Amino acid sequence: MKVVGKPLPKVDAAPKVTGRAVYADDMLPARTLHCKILRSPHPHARIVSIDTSAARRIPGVLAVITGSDLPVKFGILPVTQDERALEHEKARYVGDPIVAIAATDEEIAAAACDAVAVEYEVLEPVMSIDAALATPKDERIQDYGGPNNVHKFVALEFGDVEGGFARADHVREDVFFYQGNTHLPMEQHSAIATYVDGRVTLWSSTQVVHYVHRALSRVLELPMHRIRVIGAAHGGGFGGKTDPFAHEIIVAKLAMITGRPVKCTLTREEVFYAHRGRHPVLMWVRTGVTHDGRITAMHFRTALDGGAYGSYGVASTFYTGALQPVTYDIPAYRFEGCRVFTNKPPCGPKRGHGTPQPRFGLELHLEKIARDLGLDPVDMKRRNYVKPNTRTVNWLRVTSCGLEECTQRVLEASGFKTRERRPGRGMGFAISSYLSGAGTAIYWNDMPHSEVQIKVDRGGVTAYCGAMDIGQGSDSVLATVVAEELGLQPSDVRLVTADTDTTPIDLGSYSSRVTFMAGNAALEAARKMRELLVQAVAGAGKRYEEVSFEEASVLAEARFGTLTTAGSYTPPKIAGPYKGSGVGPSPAYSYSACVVDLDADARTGLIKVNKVWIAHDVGRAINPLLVEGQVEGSVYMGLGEALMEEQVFRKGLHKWPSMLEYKSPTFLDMPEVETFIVETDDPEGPYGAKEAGQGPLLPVPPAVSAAVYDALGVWIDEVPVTPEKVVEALRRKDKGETPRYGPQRFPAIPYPETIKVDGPVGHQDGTC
């Protein structure tokens, strides 16, 4: 390999670090109008009337719209089309958009919002999972879903669970809680739209250009060919920009009304309310094991606080149960999940999408089982690791698996087994896995998930792809793959990406899919182009390696005319034979192992992380420098979630909707991170590559909590692990109570009848 596997700079590094990159908020075409959105001050209220007459009379106001102007509902999933760009019937959380105003400057638009009179009939807000489950049917937040405020039920059983528990020598159950948190991107959400010659053009800070395109077509009631969506330079997403958002639809509608460009950039406070971040999840897990720690059966329950709207919630519910058997060989597994609506901002996907929460619970649960049996927790976990080339009991196909090597690398580097034992100093170990892209598209279809086109003319190479680079380096991956096949450097490849008019479809940047899926599409297109060039050079009596690329391209253009090739990627159909099996399958799974070293003060409860060792099975590192950056970024975010980040609400109001009060780690809080890249060369990835952007976050929170136990002898069974919780757990320990801080019970949820599914043939025998 000439460029694959080399630590080269990002192809977009220069414009990013010099400030030449153009973000959505940088754009200001002539005659641009500025949009402000009036949002509900109540978490739950019927909208009785809206009077915009005073706002319309303010000089400089050119348009005022309400929900009656945008009545069509939308949503990212086909099964949850439950949002309006502007709500005119009922406000379901503080921040729900009610009125939008376009004016000649932001101050006028803001003043006009203040002049709007909205009469509300305030309703009792639902602010917790327990309250949601107790809400009478006639007071529900949404008019669909299950009983009370239930949005989604899942009840699945694989294998003989009761028989597995009967065979167990030891059975344990625990309850855990993972608090919700938000993405905190440096760039706020921003969008600008124009309406020219009957066509809408939208520039947006989005991760999913294609899905925004579809939502605009639906709500504006325009055919897709009359809408163009362009992804502007991106200042961070982490999943927070994977929904179509109200402001994107609003600016397009206002541009259609006024005939002028309209721009809307959310304030930081608005971003906290719009967030679509990590679901708060309550978990109950029961596991049976043999005397030597081998798992015989597991029963996992989750209850998700989804906020006011559906977002990705149906998928999130399945994800909280789907991936447990991808790390551990669980011969019999029952999963029951429930997502409820509350009067909080809607939750959605955040880095890891529905998987950090159960990973936290599962890793600590197995730690406790091992200690019950007098076993070393690491040894017990390793005894249950999945093997490569197997199918899990819930039909997920595992190809390559570097879990054992990842474990060995971090244990040896950290000296975990021979560490010094003293009060206040602890080390914790945890593992995880994650998807290399979801095997099923958000809406059912048989079309490719990623497409790439390549054009060569007179020595120039341009790659076209709808994928959106959100900082993870997908542009660099595309350029590197094309360059490798054509014998170039990544900097020689021009890129046109994330533009629905000029690039072929890619489904977006989510679920760590771009390297695997767009990379495979780029590889196919590049190999077709190389074949054309080789044929042309051979026809001239030469070998491809003997001529310059410019000479080869001239010979090929002379022989074939216009040089264009295309490649695409569609994941294999590997879902199981049951409803809901489309959530969880991936062409390949990545694996991570982590050790955290920390000091914990028994007097104050303060925790200082000293060092993190993390190993990640990436299949093959297309660019090891970028992989290391993604891994360390995951560690940073995982430490934030483990120690300080939380979305907390008081009567519907966010407790701290600013970057001053919402605590996340600064560079002063970041410990040294030692990263190990493990390569297993997955047979289906481009050059063997798998994901690197999300999986390494998952083992960090449980490793932190396990390290706190190692240091102080108390379990903190919820995140964030704050000093107050540590001190309270120590107080309970001193009084002779259970040395633990965490939820005491799991609610009685009326799950539907369990769907029982037979396990696949070849389960854990290495033959799949």
The other form holds:
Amino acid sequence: MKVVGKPLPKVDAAPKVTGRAVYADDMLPARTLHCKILRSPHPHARIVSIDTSAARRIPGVLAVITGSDLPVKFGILPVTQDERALEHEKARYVGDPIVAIAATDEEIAAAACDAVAVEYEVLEPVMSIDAALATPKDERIQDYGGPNNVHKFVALEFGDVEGGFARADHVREDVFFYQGNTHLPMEQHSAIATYVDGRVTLWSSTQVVHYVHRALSRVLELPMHRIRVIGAAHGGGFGGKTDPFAHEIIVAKLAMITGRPVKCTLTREEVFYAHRGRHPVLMWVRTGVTHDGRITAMHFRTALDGGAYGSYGVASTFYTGALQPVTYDIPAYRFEGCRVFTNKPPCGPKRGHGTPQPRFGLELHLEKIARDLGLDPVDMKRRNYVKPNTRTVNWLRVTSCGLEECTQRVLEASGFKTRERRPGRGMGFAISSYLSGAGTAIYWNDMPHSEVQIKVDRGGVTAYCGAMDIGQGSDSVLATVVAEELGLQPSDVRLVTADTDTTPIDLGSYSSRVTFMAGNAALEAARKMRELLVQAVAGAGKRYEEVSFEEASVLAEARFGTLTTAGSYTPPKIAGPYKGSGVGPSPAYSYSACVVDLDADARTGLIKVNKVWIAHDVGRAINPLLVEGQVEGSVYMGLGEALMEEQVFRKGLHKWPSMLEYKSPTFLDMPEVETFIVETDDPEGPYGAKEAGQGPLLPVPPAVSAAVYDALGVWIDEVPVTPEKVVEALRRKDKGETPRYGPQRFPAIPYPETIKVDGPVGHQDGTC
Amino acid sequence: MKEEILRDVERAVLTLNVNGEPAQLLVPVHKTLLEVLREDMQLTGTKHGCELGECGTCTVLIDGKPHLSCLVLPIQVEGRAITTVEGMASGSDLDPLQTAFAEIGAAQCGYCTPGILLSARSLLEENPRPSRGEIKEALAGNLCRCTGYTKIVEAIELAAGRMA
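Moving on from the form predicted alone, kindly provide the form predicted in complex with its partner chain as a structure.
Okay, now the whole complex, with that chain kicking things off.
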């Protein structure tokens, strides 16, 4: 192959290193109005009245809107349409938007917000999982779900779990906690809208132009053809810009009212409250194993602190139970999940969506089981690895699987097995898997998940796709695929992307779906175009490889007329035969293995990560440079979650809504990362490719915690693994108590009766 | 009241030397250099991540030294040489740092990139062959959420090697 597999620069590198890329907040068309949003100062309160009269009188204020102007509810998932762009009945978290103001100047808009009088009837806030499970003192946060403030239950059982535990030689239970954290994109969310000739145009920093398009149509009550959504240059997502947001709807409405461009850029503090980040998850897991460490059954329970609204929460809940069997062959598996509402900013998807938490628990749990049995933890895990071309007991189809090769690479490179053993120095090992795109769309439909058009004429080639580049290299993948098929360089391919007027639909940059799905759509369109060009050149008695691209396109245009082709990708229908089987299936799974080497100071509890070795089965690297970038960025984000990042609240308020106090790793905190790209040539991925953007985060937190145990002999069963927790665990160890820091118990949750599902017949012998 | 607001705002005529070009501006004295660069001069290559001096995204050079433009008032820097990312290239030729960042994927979303490029440029002018530790120390005030910093450090080393 000529360009696939080559470490070429990103096609959008030049605009980014010169400052020419236009992000949403960089736009300032003539007559732009600035929007500020007044937000609730209370975590839970009924809104008695809103008086905007003084604000309206301020010169320079051109529009003031409240919830009664935008009453239609929306939400990313069809089953949880529970948000309003502006709330006029009830505030459910500090930061819930109440009033929006458009003014000629940002300061005037802010002053006008101060002039609004909102009368609240304050309600008792619900601030923890335990409180959400109990009877509310005043009233429930949402009027659906239940009992109490439970949002969603999941209870599924695959195979003979009771029999599996009965067969076990050893059974162990553990409890873990994974603290919530947030995406912290460098770019604050921003959106700008115009309303011209009866049509809304919105430029936004979003990962999902199509879903924003749908939400705008619903709430503004305009048909989709009167709305255009364009993804501006994107300053970082990580899942944090994957919901339709209030400010996007608000600027569109204000543009409709004023007839002028309206822009809203969230402050950094507002970004912390917009959130939709990692759910705090409490976990309980019980596993049965044979003497030699083969898993006979597993029972996994999760409790998710969801915040005030649904967001992606139903999917997140399923994801906390879905992927455990994708790395380990679990012959019988029971999963019970529960998401609760609390009066905090809603949680949603962050890199790894719902799976880093159970991965943390699962990897440490297996470490402990191995030690119970006197087995080497790595050997025991390997004994249970899934094999390629199998179905898991929860019906997930595994095709290519480089788990064993990933493991070998990091073990060899790190010298894990022969590491020097001394107090204060440790190594930890963990593995993981992630989706290459969700197998089902957010809303039920039979249409493709990604569509690409290609136009060729004597002036060159242009590819059109709704895919949104959020920095991960989506544009580069599209250009590389088209270039490979047509015998060009990626820089020769012009791209039009993420514009609902001009590009065919792609569902967006989430669930690690773009390379696999948009890549396959581009491949189909490009192969059709190549066929036209080859045919036309052959008709002139030449071979395609002998002529210039321009000559080929002139011959083809002369012969066929306008040269356009299209391709699309629809994932295979592989979901299992049970309710809830839509979350988890993916056309392919990536696999990762990781070793972390660190020093842990027994006196201070301080942890210094020395090096991370990580191997990632990406199927095939369409651009190894960009794959490395995704892997390194994932390791970084995993280390941040493992060691310092916490989205926590005090009296309804975020404890540290600033970039200084919300600790994230700096240049000085980041260790050396040695990345190994493992290629397994996936049978359905474009050129064999799978995902790289999320999976490599997953093994990092458990590997850090395992390394701390290796160094100091104490288990830190929750993230972040902070110095205080390490010191406390060591103190307990010195006193002869359990050498551990972590949650003591899992709450009594009234899970509903489990739905029993037979596992697929012959699921581990490659016959299904 | 709008007139009052306008009256209350003290404005000043300033001459700023940005990227070697003098520009005369009438701006409210409380506007930050970040705001004046972006809103009054349309130099939107300078980004912002917090507007509180915490993230390093809005870094510009003032007389060759990195400063957070969200914490600087233009009136403080009249007559001094201000460099933004738009001033890094010479004509159509990119700065070696820009080339290196593009070549090895040191910019993912690209939002922190202008600030980091300028911090790096200041470092290399002072210390043309920095060690890896010196690079990390010099850049520690610039946050990036995409790259894990790895390729940024490598790009700075690459550019330093080429400039030597």
